[in-house]
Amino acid sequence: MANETLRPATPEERRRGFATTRPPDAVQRYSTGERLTHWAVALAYVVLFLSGLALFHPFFYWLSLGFGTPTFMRILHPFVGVALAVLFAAYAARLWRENLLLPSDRAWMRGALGYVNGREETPVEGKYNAGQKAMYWSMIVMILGLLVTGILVWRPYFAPSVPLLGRRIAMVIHAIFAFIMFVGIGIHIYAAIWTRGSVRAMTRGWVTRRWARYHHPGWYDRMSRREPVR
């Protein structure tokens, strides 16, 4: 990709979220709003992950120093959790149709391990493959579970109204959901780095037509009708 000839984006393209320069054969994959929301969710997750580790076990309590004081960290953690849930809800509400499972997704899942080992990727019909769709729906479940269990143990607002046994069960479920989410996001990051061009799509907003044809031919056909080659 280093030898691509770049051209300035037109005013219309900049309005829709393209970077200021782009290859002539580029097609938009993510708008500015989608990218900003994605990175805001990612930032909130990092804050929650670090503060959650510090609250989970004394071995990680030193991480609280990064928040100024342990008290501030305890106050900040649940508020950032609510912010993440709100941001992700707004993001997910716009994407649910693109994340409905299609017949081709089953074939993609069967060939996913081979793709990681270097074989050709199974073509998909939609904007997202089955792995991305699984990540989308699991994030909805995990964030909802973390939000509900987090509210049940949120001092001083809600926890005093919840029986001790209920708070203990909520804490265990909260930790399990957090661990599953950690594993899922780890896989998500690995897959984004492995699939060349994916990180750039979420930082600049565009992918090349060759990338789109190879990874998402069905989506590319729709986009090429909307954005014909210049």
Contents of the next structure:
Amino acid sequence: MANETLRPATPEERRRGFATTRPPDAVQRYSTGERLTHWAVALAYVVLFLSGLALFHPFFYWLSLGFGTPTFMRILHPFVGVALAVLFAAYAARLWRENLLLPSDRAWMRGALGYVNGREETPVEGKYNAGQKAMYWSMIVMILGLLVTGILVWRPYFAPSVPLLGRRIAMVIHAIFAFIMFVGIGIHIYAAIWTRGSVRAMTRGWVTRRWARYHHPGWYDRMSRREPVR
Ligand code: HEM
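Now that you have shown the form predicted on its own, what about the form predicted together with protoporphyrin IX containing FE?
The next block holds the full complex; its first chain is the one shown before.
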């Protein structure tokens, strides 16, 4: 399977691999519901990122103008945070099984540098490679951490019943988690754009057979058993 996966593409496959219209034998990767949830999470993240920066430091205060008034932005930020957590929980609940760690993920991690340089050294067994799984689990930790610390400092609802020291510690952890999430999402977006055909999987829902066989051969095999290759 590995040799089949890593052999160079034929001109026909290359054409189909970069197709922009759905080939008749395309493989479905995401349902409409999954895509809508993912992009709703992404939109919520952009709102949180911009408002969070404006709240974090006066240097970014001008960003609050995009929300109408700074007061409205401050009220909006925690509500959007809760919305992101709920949407992400719905999205993550559909994906958890495919993100369970497999023994081959360790080997993939060791060859991750090769992957970055465009060489798939370790065939991926599941729907996601170990890098994507790391992103999935770290986002769960980060979003949970941001939700809990955010609630602790949420005025006027919860903050008044939290001691000052508790609120201060929560605020520092909130900022650290937000920064880690920013780096993680940055890598996620970079990898999505750089892996040709990935963004289309999340916008249109399908990938070409060549894409599936090259990036996720184990998942492709499983899909092929269900829908025979033409
Ligand atoms: C606007 C920026 C974003 C872009 C361009 C983007 C792009 C993508 C693409 C193309 C995929 C499909 C990858 C594949 O199936 O191989 C994907 C999957 C995924 N995205 Fe995003 N995404 C964005 C924002 C986010 C945000 C904000 C989150 C979470 C907070 C997120 C969480 C995920 C997760 C969990 C997956 C499933 C794959 C995995 O476990 O890594 N994405 N994204």
